[in-house]
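Only one chain comes next, encoded as structure tokens, the form predicted on its own.
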Amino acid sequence: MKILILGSGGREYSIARAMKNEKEEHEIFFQPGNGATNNLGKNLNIKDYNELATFAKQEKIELTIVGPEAPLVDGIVDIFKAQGLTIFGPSKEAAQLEGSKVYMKNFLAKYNIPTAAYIETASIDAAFKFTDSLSVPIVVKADGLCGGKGVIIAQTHDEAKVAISEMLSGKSFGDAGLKVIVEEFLDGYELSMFAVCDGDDYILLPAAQDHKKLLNGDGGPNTGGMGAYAPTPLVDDALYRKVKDRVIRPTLDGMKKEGAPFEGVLFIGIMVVNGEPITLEFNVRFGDPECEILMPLMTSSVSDMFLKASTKRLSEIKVEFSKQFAVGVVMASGNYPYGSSIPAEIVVDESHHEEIDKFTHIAYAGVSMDNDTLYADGGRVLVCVGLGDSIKQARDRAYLRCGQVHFVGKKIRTDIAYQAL
């Protein structure tokens, strides 16, 4: 099958990656890719959507996945269907979800899908008269997308109306932050759900835990995500069930009637809290490091998942995982999540075990090529995977596989997985 694939990060690289390893041989290519993606397919530079999907159209892509949110609530999914081609995704209606924070919060309080109190609004003192009803820490989230990082938990009211003040007048997210939600804090532990749709069926993959902190135990600045683990222990069946019923049924429903039926990723943000499962958010893609956990997991097709979502034939296949865990450990570069950092070689050592080559391997994301050589470009440069029978064996592997990459700034996280273990 000839596959286009959206985006440049570890996400997509690991799609390509689990494409690969199947027994039908697929054509790749990528747009823009990275510099590790050109093992796996070819990278192109064709940045206007209708340009692509007219590429898309004489080259016979017979798929297109879409992997970061931007394009998708650019509206790309409707460009391509326009043209009459199969691409993964939901449309930009639907896309909104993600896109507009104030959507997405409104339409779980109308379709009664849990979520915490909250307001939503672009007037200051609105904001400050709800922040002062709540009790610390409160959380305060810009409207627009924010590249993950929209989001301030804040520890006392002042800091709370700090963040409120910085998003209203454009100073910290610029347009993103003209509205904003203030909502309650919730105490319990939180999950990443993923239900792969085709507008009236799904498939929900195995529960993941994400690390979005800097520092170990927590610590420093959010990040777009220092490392994941998947399956987590922390959810049971009993939990699988209400998050089908109370939070994805309704969705798949709500959305039909809102008139944007919704196709691609449901990535839901759950809090815990009393063994009750509470919507903190909804992305329409797959998280990042969370699918190169899952992508190796996938025992059946990946593309053939990607395709009958695509195709409105989900209810046609049964989606299977070993029963193996995955860890993955993100490694950084120095001044992440600062700011930018200087180029810096990537040197890999050559394995010499067995047990790092059978069961880890490396999702690159912010990484460039030049002569052969590739460098660590700034951002979350790769992501470490190692598999084993137990959390604990998987996350020894990926630390295994960790201690063979150098670059200059290098910077881990070495607690993934704590929760669980």
The other form holds:
Amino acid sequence: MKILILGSGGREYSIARAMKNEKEEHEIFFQPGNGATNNLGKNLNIKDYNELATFAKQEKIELTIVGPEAPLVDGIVDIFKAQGLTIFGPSKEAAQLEGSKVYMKNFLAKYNIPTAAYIETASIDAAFKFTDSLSVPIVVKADGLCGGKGVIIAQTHDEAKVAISEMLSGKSFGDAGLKVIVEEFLDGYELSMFAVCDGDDYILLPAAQDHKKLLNGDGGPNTGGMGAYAPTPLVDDALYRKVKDRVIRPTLDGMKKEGAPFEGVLFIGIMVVNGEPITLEFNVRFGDPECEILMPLMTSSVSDMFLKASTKRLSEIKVEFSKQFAVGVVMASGNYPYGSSIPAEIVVDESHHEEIDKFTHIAYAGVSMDNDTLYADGGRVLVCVGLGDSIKQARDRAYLRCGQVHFVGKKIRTDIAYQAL
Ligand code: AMP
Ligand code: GLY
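I've shown you the form predicted on its own. Could you give me the structure of the form predicted in complex with adenosine monophosphate (AMP)?
Below is the whole assembly, all chains and molecules, this chain first.
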């Protein structure tokens, strides 16, 4: 197939990598891709969505996959579909499940999907009043997209009120904060669940666990994710059932009733509290680094799953997963997540180690290529992925691979998957 992938992260790299391992040959284009996706396909530089759709028509692209949320919230799927193109992702309206936390919370409430008690408001008085009714910690969220920074877990009432004031005045997040959610803090363990949806049907992927904090033991600031593993033993059949019956089914049925059938990846951020799955949030895309560990666990065709999901034919296929486990360890640049870093040359040891060759790989993210040399460009640079028959084996292999990658300032967590070990 001729495939176009939007995005530049390890997530997009891992999708393309999985497709390259299929029997069928694919020609892959990336917009914009990164310094390593050139090895899997061709990087483009066409930022305008209409121009990109014209390119896709001219090139006879058969399937477009959108990695990040921003183009989805901007409505790229509607633009491509209007041109008769096949694209995997939600419409602009359905992408509101991630694009607006107010839309998402009100949707959850309307369809009785369990979520944290909350108020959504643009009124500072109402927000303060609700804050006073909660015990600490208190969660304050900006309505719109804030690049993963729009959630404040306040340890005191005063801290919550400062966050509310700064959001509502537009000081902290501009227009994205002009409405806020104030909600109760949920104490439990967090899961990432992914349902690939075609509007009616869905395929639930193995549950993953992300590590959002920068430092070992879940310390330090929030990041996009410093590592992940799947499947997690923290989910049993009963919990999968509850997520299907109480979250995914009502969401797909509800979105149809709203006139915005959900196609694409429904990423459910779940907090398990006393064995009950409570929905923290929806995203309308794959998680990163979760995607990097889920793609190598799929034994059936990844491209066919996306194609069938984009053409309302998911019921025709059976998606299969390996019995193995996958662990991904993120390697970030020195200043992540606070700021950018000076590009640093990446040196990867020649591997003559059979176990590393066979059971590990690297998914490249924040990298650039200059004169055949790969540079770490700041942010999350790459993910070392290990596969194994147990989580421990997969983890040990991922860290073996980490030991072979060198660049100035490299930063990793050394305790990925600790909750499962
Ligand atoms: P969100 O962007 O809504 O996923 O929030 C970012 C992170 O904040 C989540 O992954 C959780 O770790 C945390 N969080 C969000 N809402 C709550 C809540 N109500 N209770 C506890 N933690 C939360
Ligand atoms: N790893 C979490 C996310 O992609 O939002």
